[in-house]
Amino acid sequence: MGLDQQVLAALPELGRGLLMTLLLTVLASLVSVVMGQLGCFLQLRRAWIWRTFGRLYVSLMRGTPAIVQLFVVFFTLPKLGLGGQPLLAAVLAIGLNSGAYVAEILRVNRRLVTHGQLEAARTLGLNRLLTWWYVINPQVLRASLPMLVNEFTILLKTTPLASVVALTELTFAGQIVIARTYEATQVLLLVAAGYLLIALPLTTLARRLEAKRRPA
């Protein structure tokens, strides 16, 4: 049984939704990495005030629903003169939410950096920020890659939340097509295939990275 003619005609519309989902995933992942590194860096500081900020960020993002965070960002942006920007709101909200999990992934792998390496960095005259950037960060990121790829796969599956702020990503595009064609099964199968098209390379990469880390 082939696709309904109306569904076939809507393929370009679903394709645009897929591209928007891909763009949202990439941009939110970049925000996630930046905020994750910042959150981890703050939690590892000696000064209690910085640790508090880092822990508060992680606890707030992990302890509240992502959809609530999206609404907060979406309705705050107009007060900053950035109203009518659903893509920006979705990128920030989803990226900030994922960044809290990235921060914890990086923090767990921080133990791979030995005390001797930190002492050597101090001997070379590196301050805390430069020590983080040149000594800690490269090692932690390398060790965290498999878990980060898995986190970005989860982030991808969070992107349908953007439909609540009227961003026409893949799921919202599918809903529009279903309302017009009444072919829910066919459309939803195409939507699922679109997500698999993005997710499968990520999951394959994660498995390969994990296999490389396992001892021979």
Second form
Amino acid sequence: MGLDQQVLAALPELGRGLLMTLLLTVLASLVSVVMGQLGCFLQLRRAWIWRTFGRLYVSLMRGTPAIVQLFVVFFTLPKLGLGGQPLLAAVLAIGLNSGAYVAEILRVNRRLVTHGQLEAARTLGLNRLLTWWYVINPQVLRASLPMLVNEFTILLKTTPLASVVALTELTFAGQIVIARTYEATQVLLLVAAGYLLIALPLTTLARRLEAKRRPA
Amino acid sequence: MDWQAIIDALPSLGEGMAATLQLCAMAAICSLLWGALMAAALMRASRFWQRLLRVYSNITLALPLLVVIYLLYFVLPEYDITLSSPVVGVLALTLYYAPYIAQVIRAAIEALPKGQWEACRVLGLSRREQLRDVVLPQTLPQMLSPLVGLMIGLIKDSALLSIVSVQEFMYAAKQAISETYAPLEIYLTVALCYWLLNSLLDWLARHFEFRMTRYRRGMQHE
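Show the form predicted together with the partner chain, please, because up to now only the form predicted alone has appeared in this conversation.
Next comes the full complex, and the chain you just saw is listed first.
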């Protein structure tokens, strides 16, 4: 099965879509890690109000479809004077969504840091921020790494949602090409191959990291 | 907040919710059956089939659901298979969730100590008795919470089907928005409904898990 001439001509367009998907994945992952840290921090606070905020954030993000979240963000941004920016909306929505899962991953691995370590840090005169940076983070992040890579693969799989707010990432680029060439099968298989190209190394990496963490 | 818009949209949203529930129930049943079948095949079938199923699992693990939906929606008609869009929706969700379900079922069954199967053989239990009296009572509570987690994922992902105009909850919401011009209000209502539904499922799962594992807590008191 050879590629149609028109589809061949559209390859650069699909390539640009792939790059946009990558950019979106990276930016949303950054938002997701920041939100995850925040969500984890809030859930582990002693004051009930912060804890409730943290839990509500996680529960809402995990209990509603990502596409609904994207629309909510997309229609809220104009009210803050940031309308008409699909990339910003997609990065925020997908990052916020994934952040809830990251918060749970971090919270589970937070158990590795024993109470004694925190007391030791305090005795050595480290304040909260320094304790978080030098004592908690290195251990928790290292232990979470395989799960985080996994989570970023899932994040990658939510990025096609951005096509509904007309961000020209891989799926939307594919749709534009299909509308012009009527070659749905070929274009969609190329789009699928694009996702596999990013996702398969990630899943392999996650599996390797997982295996490394479980010594025989 | 435009409360009037929400009130006006409620009847059509209700219909949409009913459609979503129906759709998800169908997809849940189909994916559980297909997933159970896959789990059985992964444990017992010949190596060729196992390898084939593993390739299929790996591909679904890496592909976005939206791409799977588009593939089914656009590619099948090119081979003269025309299915209505709800059927394509159920098919997509089934194909997408079955590998995850198969993994959960397989992990739970393989976690049973080998001695139990041998004991069943020694006691001369039939296959049916084995499953009903020994395997399922121990594996069901283990599978319950991950399976319900997957079902919640399925419900959330069913919202994507509105993109290929399956008339479910999200689709009803879009319809309502085109009439009321209040997107934020309607989408917040939609989010609330999904959240309540999924929270209810989550709560039910925890409740039943607690009840199904009563026998374990009973033993601790001895």
